[in-house]
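What follows is a single chain, given as structure tokens, in the form predicted alone.
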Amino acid sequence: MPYTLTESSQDLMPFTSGNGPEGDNRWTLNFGPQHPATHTTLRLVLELDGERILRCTPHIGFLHSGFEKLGEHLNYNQYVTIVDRMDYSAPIYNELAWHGAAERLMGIELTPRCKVLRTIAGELGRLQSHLLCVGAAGLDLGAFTAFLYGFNEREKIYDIVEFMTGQRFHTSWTRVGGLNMDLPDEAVFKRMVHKFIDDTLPRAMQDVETLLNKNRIFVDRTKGVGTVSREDAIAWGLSGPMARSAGVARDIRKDEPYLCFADNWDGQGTKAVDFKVPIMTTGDVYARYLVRLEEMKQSIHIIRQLIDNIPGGPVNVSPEGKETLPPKDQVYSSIEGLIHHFELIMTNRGFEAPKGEVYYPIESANGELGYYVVSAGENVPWRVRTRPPCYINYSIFPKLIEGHMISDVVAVLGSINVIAAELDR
């Protein structure tokens, strides 16, 4: 762990030590950015009295990626390759939010088949993210086996994602008005998903629960640590498991439903998928861990409702609107399809979005992920702004660890599930 043994400035926080003159036992400790427990490029400057934390100053922006600025130079389909890199623990979420915003701006209604496939992919992404967070919660506190239980199942999700999209990690799967590709074989896809949600994942979750839920060390290290009150969760704008573990009953899928979470999603009166929103009131690290476990079970329930009822038909809206790419068979077999394809992808061509501004949020694994888009009527946005849940949730971190020991920093940071690329502004 990189550290600096120098006396900290006395004007940061008035403190009187019981063992001598004011501030004689205060030191500054740099926690990260090359610390394994930070998971990523974060730097925390800790003001310490011995090993007790008096103050924390977090530093962000070590990636310098310029994600939002890139959105003003790439068209609405090209930018999907950039949003993939934001929350890289579950890239599909960024795609759903980005193209959802573009489609709201352009007034595009997705096909029922596309909505179901996007919903399934989103819940697989939630499982992907929570498996990493829950596994790392054990890893950070010394339970390496719990991490293996979670990470092994993530590999199976990658197999499913690769089959769906052709890529394992940065999928770039969605497009304005649909998807890059339909399922190559629906029967094989259903078998893969059923095996995962009916067999391998439940057993792995049971292993994690058996190992950690009543483990004396894990419980002592997480209960009562990093507590957030309901009032603070609302005041700081927290969302996702961070807020729900503190008693805030807010879930975008319920409050502002989209895709298959909305009634009549197929235009034929079909009800929204059924699921429950897990809520706790203690707001500590242990509560956030339990909320994520239950959310994984609810994601399995959602996928089970959809996997055997995938509608037929196209995954893309009609290309007549000149906003979606034509099917490949048309590109290869007709001059009209070939012309349409090149009209959309050539740098000096492409479709133009109407003038206006929209905000489109979804419920990602870490909370409310949304895109605010301003269009000047061109083929690229005039302004793109991301509402990243990690950035908002991380803002309360200094408050959570005040008065705790250095060893508690790891537990609290892991429970927020910070992804550095979402912090990069």
Second form
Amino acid sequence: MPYTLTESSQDLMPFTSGNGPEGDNRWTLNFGPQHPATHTTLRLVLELDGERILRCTPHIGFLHSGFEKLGEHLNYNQYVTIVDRMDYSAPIYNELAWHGAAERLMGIELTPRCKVLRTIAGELGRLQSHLLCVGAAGLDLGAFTAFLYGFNEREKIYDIVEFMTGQRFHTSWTRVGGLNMDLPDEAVFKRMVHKFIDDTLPRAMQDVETLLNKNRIFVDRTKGVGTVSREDAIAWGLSGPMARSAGVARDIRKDEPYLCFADNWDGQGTKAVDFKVPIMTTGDVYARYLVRLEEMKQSIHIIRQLIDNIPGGPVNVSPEGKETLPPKDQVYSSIEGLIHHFELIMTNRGFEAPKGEVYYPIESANGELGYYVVSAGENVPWRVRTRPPCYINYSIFPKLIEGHMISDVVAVLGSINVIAAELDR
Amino acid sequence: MIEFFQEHPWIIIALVAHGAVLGTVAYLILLERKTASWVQDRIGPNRVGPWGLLQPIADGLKFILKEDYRPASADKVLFSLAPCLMIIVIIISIAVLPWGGEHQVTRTIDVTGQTDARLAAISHVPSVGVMVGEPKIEQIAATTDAGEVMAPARTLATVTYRYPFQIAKLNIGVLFILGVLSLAIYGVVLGGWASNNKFSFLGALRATAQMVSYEIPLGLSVLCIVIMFGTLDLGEIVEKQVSYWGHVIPAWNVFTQPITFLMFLICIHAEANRAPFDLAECEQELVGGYHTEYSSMRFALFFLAEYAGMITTSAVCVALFFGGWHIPWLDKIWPALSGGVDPTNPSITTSLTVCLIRTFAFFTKTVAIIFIFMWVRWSLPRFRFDQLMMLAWRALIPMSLAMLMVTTLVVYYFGTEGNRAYMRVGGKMAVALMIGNVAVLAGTMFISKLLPAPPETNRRVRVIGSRFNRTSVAAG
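Moving on from the form predicted alone, please list the structure of the form predicted together with its partner chain.
And the full complex, kicking off with our chain again.
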């Protein structure tokens, strides 16, 4: 029997003229994939009535790079260089999530110093991503200046990250059971971070806020645009600022705490770091913008609590565990260290993960970023699955934009902060 | 040769003015980029020449050397015609700008042997000039040392005339500028349509609606000034502002008509298609708007036209509201700056230097207004299309109509009292106008509270047949 279209599958078909009550005067506009405002390579097929959008069909996959498949061929430490490339607005998050998942699979408990450093790096990543998104909120509406104010500060984050990890952007910093390297100089690091969170960043945020928050044009363009209701946010599985701006009080850092967000994280009864989760109920573009601004302030608050109390000790779990590389002096001076080093480095060696499957989510800047790892007991995962916040958040976009105007496309798209590399993987 | 230019001074003025304006355009682009960098904590162009001063030349070279691409499906003729139309219109509109008042010249001409000495003398007055008084004709008999008259005697005519220090002095100058500038819309529409590109087409449609809408409040706010002075001649409007209230405040219209000035400023932003009104070419939505498909020199012409248009509209703004070439307070020290020839007309001067200084002052003021354009562009987000229309039709047009009414009433009641001959707006009238402006502003704010709320433009329109509310379709 030939395949016939049902009524519901017809919805997925591209629009043809004459279909529907107002069908004849619709106009199709290809928005992207090469377009200044689609940030990367998103393609939207808009059906227009004048400037009004009657239907929006997103086409994804222009940046598909087979990241998940690569995970089946690279070992647990190598794959970090790939996950880095997913959400490039804040690469460090992907590393935290990926190695968090690997460590949960292997049952490794990190050292307190490593947890603090990872938490600080994570919050810096959140600032990095939110600076981009808040700035882009202005850029997409034509206020280029706010965008550059945000980008100036991102440069300073890059400087800190470079000092911390040796790389400005795709850091590949984490390793199973610890970090690639400890801080080169703790005092300098503290000074850099303090200067950033106490001086330059608050000033830049003040600039952006005075430029946009009460700007009549900006508020008129964003209030009531792309509204997500609380029910929709839950039903579509939104997370991060998208959900929180719609009144869903969910933050993985509070609900499923990890690293320094859990009580007793250092094994000595230290309380979890203190911060608040900003919630708004209107769910429009303006709410998302404000939620992001407030989250940045909370991130500064978190970093401020941790930066002066970085515990001493090693960053890697004990080298007796097979996963982490031994310190270099051991490699150069003892035969055990040298053998251990080669055992990990050589291509057909390495460590094996236990059989099992595990899901580990963290609260990335855009929402819940999780890795689902299935291990067959080999040195490479059997299957790696990413739960990208952008993909899920972007799925509601056609619904948000329907009935709005062309100009609102960029405003809503910017407020979702879609990172196509993460969306298409 | 010199004789020829003395009799046709407008040729030199036209050459210099157009050269200066088009040269300034190149440097305005540099100024724009520098302004952007000041606003945005950057350094800005500084590679080509000292402080990036040669950047415009590099930009120009780049424009010329780029591939001149035309899409295969574009309309060949109109595609090339559109940018030309844009730039021609802008160049024409420069003609009526009053750069430096009027220059009075006294020349002595040898008219020996002419049958009618008077007519011969008059024939030397430039076509754009006006003769002052009758030419003085005297016979000079050349004599020998012994006192004998040598024949033939020479006839010399001394003729005094004034010519306006501008390309063309039109008595309908304001109308001319409004009319010519509104032709610029054809460049945008044709360019957008001929590109055969959906983004261009949308940009062109937006530009049409926008320019047509904003022309109304623009015209109405200019009309306020025209009513005050009773003339459409830009030069005359400037001339009547060259004075002081209480010997301190320059009698500029910006002080008597601040609301009108603000409305005019908003409208010329919209007319020039500059942010926050740059909907026709907004990069984030329409890629490049009407000039998406343009490249190389054809694009450069659009680009030049935008900046040259800014110069023209800013110059009109200076002429209407900032006293044109008037240099405030300096003419107290140096009275020759504001006339001295005819007490009833301060624009007349006998010195060419004064004319040039005035031109410089006029130009400086114009650049200051252009700086406001740039400052605004790099600070504000842009409107959405419906909000733009709301601003014109719900705010600017009613307010400018109210301003027009108030101005008319004030002119009717105070227009003829106690004014000096060369000054149309006396102290009383100025105060009345100020009160009128405040009243319009207060009234607008009061009435806008009483009016029903504007439609919620950010509202999502319910789409019939939407995938996301199928049940409601069945219901209705």
